[in-house]
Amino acid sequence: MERAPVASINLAIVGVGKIVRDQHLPAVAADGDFRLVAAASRNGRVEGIDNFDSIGTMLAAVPSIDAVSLCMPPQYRYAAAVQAIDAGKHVFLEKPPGATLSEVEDLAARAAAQGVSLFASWHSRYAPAVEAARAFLAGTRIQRMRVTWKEDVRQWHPNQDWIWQPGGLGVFDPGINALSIVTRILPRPVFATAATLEFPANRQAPIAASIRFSDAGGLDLAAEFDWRQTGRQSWDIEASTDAGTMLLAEGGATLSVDGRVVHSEPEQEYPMLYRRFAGLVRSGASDVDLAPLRHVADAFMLGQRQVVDPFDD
């Protein structure tokens, strides 16, 4: 099924929470390709547009919608995506794209059959220095890589119980951002070889994780994720290479080689995501890379479970 190109993309947002207010709404407002026409959320509202309590009610009431951004917790995203795709709408999936690999693969097949675009967005891949790091690593031999992704869950996810429930991913909610960068910048695919996951005694998702990776050439890659960090937050990827020590710091904002900054720009992750989404919609293409989510799934399969002290907000 083919769709005619649209001149202006009428967008709806589903799940109006912190990430929508902090990132999606400003990015959409600044993007001339999109016009925000509606929102659906159980609790949140967006001023100046029509608001609904459910995606089904919204789709029935506003047939002019061309695309939807799904920003609710991943455990509830599949059902909403099916409704949107079956209604012929292009779909933007916040990260992680779903609670399981199988459901996202099914969405991709549905989108292809329906002739609509599906975008599994990985915002950290659009951090300013990621492509510079990719180019640097492509021109040298990597000896080893260390990923350190440690932050304070109380600061970034206060009172968000869904994130501790099955499918919420726990510390992998931020950790998958690091994995999305790693899978973008490395010249060859990697696979997990061992993992340790730390679960608070009163939670169903990990608060910390350690993963070892390798590749066909025997790469030494280790990643450390922790949600208990206070003070300075750590979002760093360091690689020892034949061309020097590379440090991709601040979540991908700054690239240094042997201590010298070689690339640094202001962050524009969500504006670039929407630019990419507009291009997919206009071309009728999809972008559904599941490598970061697959690595998380592998970590759960391989991981040794360790019970640690209970955690309360």
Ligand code: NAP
The other form holds:
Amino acid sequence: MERAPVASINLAIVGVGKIVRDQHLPAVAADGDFRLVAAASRNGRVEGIDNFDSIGTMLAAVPSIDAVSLCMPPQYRYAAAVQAIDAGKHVFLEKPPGATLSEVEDLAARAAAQGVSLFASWHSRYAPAVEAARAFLAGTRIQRMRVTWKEDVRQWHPNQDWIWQPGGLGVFDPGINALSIVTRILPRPVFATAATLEFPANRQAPIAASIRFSDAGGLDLAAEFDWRQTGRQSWDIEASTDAGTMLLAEGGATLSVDGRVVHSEPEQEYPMLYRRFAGLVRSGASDVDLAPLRHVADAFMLGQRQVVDPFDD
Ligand code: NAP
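Since the structure above is the form predicted on its own, I would like to see how the form predicted in complex with this ligand looks, so please show that one next.
Okay, now the whole complex, with that chain kicking things off.
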């Protein structure tokens, strides 16, 4: 028997910048569940659809929109999300889902009250080898874990002033990706026990951070985030376990155990995010896990502050 066709979800994208062009537009174009009908951005435009200067004018002009993806910097996401939820739209939040824990909790409550789906997306959780790492760790005793997320901010975030502003998270903008993986693959919750944050003398957000974590069983977990890395970039999570040493490398793309690659597949993070979002919309569910953002907030609460050399682009 042929399946009845399922109506596509009319999607609008807000905040047309780097991640929209790099990932959202190709992922949405390849996903039969979505039809991109409009975009709202102060300067950015998407060819072939209606474009608006603000989410408010877009929502008023295009009532057929079912869902919106909010891809502007995190400091400006809450106000847009409230407008979308109040208009009865399902909402996809880029990571991090907001500038504070409380505002995202408020969004989750508003979405539940309105009966719309809210998806706090964590793209790195959909990296190819993350689920394999989670399965490996589930059957082991973990002695020690080291997270090394070191990249060149000049290469990956040129001219992004928002990232250095309060709420922009600084080095935690990539670091939270590591934390989204760690909180997915570890069998038990962890908590920060100490942190050091390095702030350039002329900036409001850290350029480097180190955090120590533990859990009820005394796990030895340390994370090093640094934006001053030139040359080889590192996005690695290594764990010493009673079943061998696991290395989840390249941002979650490859899993090795004792030096042997056991899982490696092409990257499909954004196509998988949109699969997940479609599933949430179709089933009337939400997915809002605040654990990665909570760890960043804890690091800011607990962290020693060190002032380091000024940073200029
Ligand atoms: P971006 O290009 O600097 O910003 C996206 C767009 O947001 C801008 O083009 C701008 O469009 C709009 N915007 C900027 N400031 C705004 C403001 N004050 N109010 C309203 N809109 C504003 O940033 P991005 O790299 O795409 O990152 C956006 C989000 O995606 C961040 O949360 C980031 O963590 C996440 N993300 C980024 C990457 C990446 O590789 N870049 C990867 C994964 C996730 P208009 O000027 O047209 O309004």
